[in-house]
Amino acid sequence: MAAAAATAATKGNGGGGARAGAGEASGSRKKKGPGPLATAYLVIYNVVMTAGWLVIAVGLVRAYLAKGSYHSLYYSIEKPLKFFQTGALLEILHCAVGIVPSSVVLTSFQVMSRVFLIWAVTHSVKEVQSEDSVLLFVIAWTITEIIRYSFYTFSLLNHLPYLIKWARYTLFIVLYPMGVSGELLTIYAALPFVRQSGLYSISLPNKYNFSFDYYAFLILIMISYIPIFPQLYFHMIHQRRKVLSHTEEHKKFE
């Protein structure tokens, strides 16, 4: 889940890194894009979620207004937010059938985690719905993903503003360490509830003489983020100076 962090800054979330990083160099190699439909089709879903993740946010500041307060924000925005996070599912397929050039394995990596943290953890764990952990990543994913779906499509209509590519590769400093601190928040305040009630948990004995402990393989989850979490920041901190570097220099010479 560090990763789909990371996919957000170079993402792309938070993505994703890998799917960012993968049409930008396709761009300074300047490969042949996908077709007119292919185009067409990718300028709506990126319109779409771009949309979808403003829906978002205006849901969180409209809740907020409402009740003067923060807390439990989650209740409401938790249906758009199910529905959009889980339509970064076609991004697995727009790799697989070869419209965006980014690698199936990551991509899939990288949407999986954040779709498992929302529907395995938050959503199956009812009583973190309230943690603030979970408004932090919240608010991370949701202007990341405002970022990062505007990029793509004002990068397919090759009119990209340079606000919006400087807040894709800037706004991640704060937002990925934000994003990452919400997603192990929350997953630890859900190893207790796991504990006591064995969610998705199976011991032996059982036909299948398998078991599983969903508790120990939360843990073994919140552990990846440390080999992965410094590796994806700074790839991402060494991104953002040869993008708006190259972009500076560009501008000199025009």
Second form
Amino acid sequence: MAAAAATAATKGNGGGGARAGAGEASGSRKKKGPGPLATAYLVIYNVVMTAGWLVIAVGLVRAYLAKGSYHSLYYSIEKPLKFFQTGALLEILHCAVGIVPSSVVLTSFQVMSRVFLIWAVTHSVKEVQSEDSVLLFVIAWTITEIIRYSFYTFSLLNHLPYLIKWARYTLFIVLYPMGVSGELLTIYAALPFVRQSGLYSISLPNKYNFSFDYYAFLILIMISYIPIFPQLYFHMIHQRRKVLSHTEEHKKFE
Amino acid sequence: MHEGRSVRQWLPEASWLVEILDAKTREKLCFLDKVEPQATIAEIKNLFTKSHPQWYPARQSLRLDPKGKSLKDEDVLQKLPVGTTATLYFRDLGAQISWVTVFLTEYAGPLFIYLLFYFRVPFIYGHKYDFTSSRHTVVHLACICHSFHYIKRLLETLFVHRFSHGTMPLRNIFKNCTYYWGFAAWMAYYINHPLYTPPTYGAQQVKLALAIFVICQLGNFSIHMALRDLRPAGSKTRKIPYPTKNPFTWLFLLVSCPNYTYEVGSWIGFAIMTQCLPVALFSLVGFTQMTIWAKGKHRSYLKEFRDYPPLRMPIIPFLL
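Alt. form predicted in complex with its partner chain, vs. the form predicted alone above:
Below is the entire complex, every chain and molecule, led by the chain shown above.
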């Protein structure tokens, strides 16, 4: 879902052109856009993020070639993954400040769900770091983010190659389910260790009369994928039809 | 279609034509002829319901412009900027439910639910605790306070409040009840738990907190009464509220919505009394929502009344 949400709802890091914004009004819209300074900053931001995720991609490939297997590749890219995924928190700021026309709530939701998986699940429960499901979502996220950030970069520069647009609105068909599977399997793998260690859990009695069961919380998170993922997925499918057919028509008139 | 000629036929200004179009599709939905120029929007809504009974007046939004603001029920046809043939645009507001119904449901829930936990009804705590009673005085006190609070709210809904809107969208009842009932259950679970820990500073803390709670409940009630007296029965007039002889209303000197100020105060009192984190979180969420409402109310007071007292803040004196 973190994978799905990131592609589906983010309208852009200042990107022009077709958007997949879940909260956006279609039709006429006053686009005042970010100023020149903001645009320069956003271009730099998106270029840096594209580069960061490329580093992760290259890191994965090199680790695979060096090890000869695809198991436990997480450790080779752990640091850049944490750095660049956490850096995406800036995108919430971009929306809040207004240089990106996306909803703060939606963007927060997406980024927080990614950050949650990285820190509160994978980092916190060391035993799952060697699971193959981690590789599944890392690959899905890496490909998605490389395409997404380059999409925004090119849009900001008003030169969006059709290939990037096509990739952004097509590859999700496979990458979403792949990412979601990886995420769910990872959370599921973490469950017994959370139960056993009482991670992030408080029980009664205590001074503030409060309790929290992280195990139950993780199960609730998994359940929440059921209503949320299909909505995001079909929204993207709908956007794809709109965006890609619109381009086709444009081409006809050239 | 016209049976016979009446005098009005010869005086075209005496009866107007109203056509109602769908705001989204511009489809012609209804054509009302022989409408009195002094007719109100409410009357036009009633006429529209006759041809489209599924759209009762409460769910109709009629406006002069498809994207414009809704016309009010009291607006009179001839006072609107239209010719003798008026074109109104219709938008369906969706199923509606009366405010009174929503309030009664959302308040009756917490009252009842809290008691389920207080009496330790089976299947909540372990079976050995079924129908047992807490040994802590504060737990019994908390039940009295919580129940009093919601009984007060129910009685105010029935006898005190004067609502300016009759209805709200139906989906609100699900949203609101989830909020009230959910939080009530969550708080009640901990306060009435067999492993509940009483406040750190004991009876002193409880007494202080109880005093805060009672004062704020009285304050909140005083404000509700003052607001009710501001508006005659059946009317929808709006006036600036001012302090009355009741000292609790003197908070009007400093805030626009002292009812919300007192409400937050009550819950802070309850949180201190029970020393229960979920109560504090409930207070925080409530405070956030009430601040949004207070700011909105404050803004509309400022817009409507040129002479609005400048010292007043929306909800917290001098600060917010």
